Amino acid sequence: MIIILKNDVDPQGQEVNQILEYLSQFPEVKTRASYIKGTHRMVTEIYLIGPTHDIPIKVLQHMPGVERVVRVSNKYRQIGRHGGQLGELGFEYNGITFNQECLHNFIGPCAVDTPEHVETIFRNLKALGIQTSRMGAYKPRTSPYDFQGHGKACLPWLFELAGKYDIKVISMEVLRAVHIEEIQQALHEAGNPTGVMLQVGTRNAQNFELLKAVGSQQEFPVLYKRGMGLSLEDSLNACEYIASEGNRNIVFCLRGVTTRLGDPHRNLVDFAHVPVVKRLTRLPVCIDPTHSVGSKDRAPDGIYDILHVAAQGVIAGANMILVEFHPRPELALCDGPQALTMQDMEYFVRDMEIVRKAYLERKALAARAVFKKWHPEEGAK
């Protein structure tokens, strides 16, 4: 059960004390407060943990300071919508809003290589008015002999360049808890010129200690990538691990699932799950078309498969795109064959704008159709 307090209620005030005093009659039920900074308001929720079936909802609903009371299912207690009883919240980080209505392009390499290449990418992003990017410093690889990122050594110049080109948020994978500390220290020493969204990669999708580590800190939001061979339910439960540690600023990323049924693409594209995740949870949804496709093949219509796949996710309502770009893919130390180039960047952005416009038109059409269904006389006017 979740008690949602009204916007103007003091979490330490008399109304909350009165609620907690009433709940003390049920000794087997424990309470835990959660404070969520949404895109429009600060939301205070009180979670009731234990046998809540004997607690009368109507009594709680009429107590001072209570906006509403929600009975939750066992699944996704922290991140779930619970049958539509809860709306999405979203969050703001370093001046950028993330919710189920936005769309952001996170453009850049899986693993950074040289300052010159990074600066070229940032310069092109600034010219397009984009303030978000992907830049990996820690890169897990299938072979132990492949390039695994520069690690903390590249963070000072990477963050300095991000500040120079007004990049507000960088998505960066972390592999263990110490990487969070290294990012935190490097940002602080650089004067916090940018922000970082911690990425939990598909290989760590069920690394529960890492999930707890990114969840127990609340300085950085988290981008969680679906496990390459995990069911959607298992992946959403992993996000629940993060949220249960206290960090609710999570974006869920679909990146394709591993199966030979996706051949010749690298993975089987799972972007039909965009609306499913938005329906089941309160989380913004990201798509990763690059790792889903894994190559730069073009269709007979002249459009890259990567763009066709990205369009599938955007027209289904995706809120963020994680896509591989590199100034010189032939020189890239990681995933060069699938990276788009600087010449492709504006084309990619404009193409996604077309698809996004189509999604918004579809959404408006659906709203009109629903209105006419329930108000046929007014809808006919």
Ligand code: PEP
Contents of the next structure:
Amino acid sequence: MIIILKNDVDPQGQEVNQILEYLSQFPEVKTRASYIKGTHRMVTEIYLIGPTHDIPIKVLQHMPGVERVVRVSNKYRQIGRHGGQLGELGFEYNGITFNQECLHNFIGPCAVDTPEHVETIFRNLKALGIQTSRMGAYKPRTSPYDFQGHGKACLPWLFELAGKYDIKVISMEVLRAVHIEEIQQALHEAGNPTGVMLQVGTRNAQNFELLKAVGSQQEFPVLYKRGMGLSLEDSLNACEYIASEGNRNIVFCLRGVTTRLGDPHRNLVDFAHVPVVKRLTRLPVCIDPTHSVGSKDRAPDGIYDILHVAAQGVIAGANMILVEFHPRPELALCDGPQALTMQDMEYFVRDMEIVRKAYLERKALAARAVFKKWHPEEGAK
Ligand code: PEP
Ligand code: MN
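Okay, that is the form predicted alone; can I get the form predicted together with phosphoenolpyruvate now?
Below is the whole assembly, all chains and molecules, this chain first.
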């Protein structure tokens, strides 16, 4: 059960105390308050965990400060929409808003290599007015002999360069809890010139200790990438792990799933799940066209497969795009063959703008269509 409090209720105030006092009659029910700075308002929710069936919902509903009481199903208790009873949960991080309405481009290399390459990318992003990027410092590789990322050694100059070019959020994969501390320390020592979204990669999609580690801190938001061999349900449950530890600033990323049925793409593109995740959960949804496609092939129409696929996600309402670019793909230490180049950057951004516009038009059309169904005489005017 979740008690959603009114907008202006003081989490430490009289109303909350009164609710908690009432609930103390049910000693087996544990309460946990959660304060979320949403994009539209401060959301205070009290979660009731345990045998809640005897608690009279009507009494709670009429208590001062209560906006709504929602009985939640067992599934996705914290991240779920519970059949439309709960709205989306957006958040703001380092001045950038993430919710189910926004769209951000996270453009950058698979792996950080040289300051010159990173600076070229940031300079191009700044010229396009983009303040978000992706940069891998800790790389989980299939072969132990492949480049594993520069690790914490590159963080000081990377963060400094990000600050120089006004990059507000960098998505960066972490493989172990200690990486979170290394990022925190490097940001601190650099004077927090930028922010980091902690990425949980597909290979760690069910690494429950890592999920708990990113969930039990509140400083950094989390980009969770769907397990490449996991059902959507299992991946969403993994996000529930993160949220249940206390961090609900999560973005869910679709990145394709492994099956030979996707050949010749590296993975089978799963962006049809964008609206599904938005309907089932309160989380913003990201798409990763690079790892879904895994090559730089173009269709006869001249459009890269990566862009065709990204367009499929954006036209379905994606909120974030994670995509790999490198100034010299032939020199990249990881995933060079699928990286787009600086010449492609503006083209990519403009193409996504076209599709985003089409999505917004589709959304407006849907709203008008629903209106017509409900008020046929006005809709016909
Ligand atoms: C990445 O985004 O750098 C990455 C390794 O992706 P994934 O975990 O989806 O393979
Ligand atoms: Mn990669």
